[in-house]
Amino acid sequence: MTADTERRLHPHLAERREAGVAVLRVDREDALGALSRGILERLHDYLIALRDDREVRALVLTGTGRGFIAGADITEYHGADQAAFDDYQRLGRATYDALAALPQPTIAAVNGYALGGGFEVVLCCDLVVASERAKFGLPEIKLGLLPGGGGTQRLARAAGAGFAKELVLTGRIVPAAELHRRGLLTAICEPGRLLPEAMELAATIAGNAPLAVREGKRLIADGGHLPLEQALTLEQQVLSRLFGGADGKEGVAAFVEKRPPVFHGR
């Protein structure tokens, strides 16, 4: 990833784009990737516009040097009075939950410390790829706080109660073996393998049918919350769907014909 193939989206913020994958990168390595406020609305503002971008087949977020993304700024919390400290917290509420609700499947390529609301930004996204150097936690104790980005609930939902308590009542980090033994990661690797691991991982998503992949991280998260059989249901009445639509259509001649399909998100 260099210079000249990146769009600068902010000072700390890059993005480059290659065969329907979107890699965006926290790029503030002397802050291990900290969010700054400004950082944080960059964020949130990006995520916003790419949920309608139908180019982008594919989401993949990294950080540079040790840090992915190491909690918060914690110097911005220093000496805000408490409306300040509110404000930011309900602007990061609203980056995670769009992130977590992109139509695009998202992989995280962890190349160091996901901490705090880096650790947040993980648990939002749909696949893990994480080098064998990084470190994940909640710390937010040791300072008197608490995750406000979903770590407890979001922690508590993808590993259980218990591993949810141990992390956030002990601030604890945690090496990226023990994540991927827990089943949270997708894959762990070699640091130099990172980005090319997440980056297959992205294209292979990326040359599937776009409107089934689509429909199918929608089906998993909302069948979650449904009855089984509702889910059920559901889950039918989106397959009848997509065998309806061109993709659908596509696909299957081209099974039949032996041939790769042109896929059109129809």
Ligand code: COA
Second form
Amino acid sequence: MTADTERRLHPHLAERREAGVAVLRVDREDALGALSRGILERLHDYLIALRDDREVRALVLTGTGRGFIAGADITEYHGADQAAFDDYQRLGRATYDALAALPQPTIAAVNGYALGGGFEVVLCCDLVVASERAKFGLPEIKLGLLPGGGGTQRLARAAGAGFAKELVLTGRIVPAAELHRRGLLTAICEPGRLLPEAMELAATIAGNAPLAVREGKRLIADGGHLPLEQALTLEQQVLSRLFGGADGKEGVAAFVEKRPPVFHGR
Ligand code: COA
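Could you present the same protein in the form predicted in complex with this ligand, rather than the form predicted on its own shown above?
To see the whole picture, the full complex is given below, headed by that same chain.
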């Protein structure tokens, strides 16, 4: 498996591809990965384009050095007028929504500070692998502000209102181990193992039947908004379609014939 070299999407964003997995890296170590408007715009456009990219079967999002993403670029807030601030928040909303709605599974590989918008990015990802050094939080309250990219809502849904209130109202920064104990991380590892662990997860997913992977992600997301009865019916409809499809037939045949399956995404 050979890795393509990184290509620059923006001075502070780099992407490389490896066997159907895209690795997007925020590369702004001197500001701990703070999201300037320019980075956010490029990230937004990248995610919109990725939605229709059939070559990419999973996305790994990571940062550089001590910073994963330390939130919005506070220096750009300073002196910004109301219209510019509101516009940044709208772009943030569109970007987080695009990330959460990507058909491909997404894995946050959290190397360092994931604060504010950085934690909100993590909350939009399907799986989260964190370095033991990673730290998470919603510290906007320290600025007299609040999260605006889903922090109050997605954290409350993922971890309960009590924990969300504690983080939002105190601004406390939480070490990775605590988040792991609360069941919010898929895995925690030493810093040197972070990308290998994330890539192993991504490769496992990318090697599974593409349609089943996408439908599995969609079912879990959509089902959460439906009454249980409807969600269970939806689950059976999706399974029935997969059974009737080429990959479902191939997977079952390969098991019986004791050979590895060859999936085509149909
Ligand atoms: N926006 C802009 N710059 C940021 C930033 C942000 N969100 N977070 C960190 N930086 C910059 C710092 O200003 C500093 O820049 P400088 O070297 O030019 O002074 C650099 O990144 C390193 O940060 P520093 O504060 O020196 O590191 P630290 O280890 O002492 O503290 C944090 C780390 C993350 C606790 C601290 O930087 C912080 O509180 N950042 C703000 C996080 C935040 O409120 N995010 C939500 C924004 S809405």
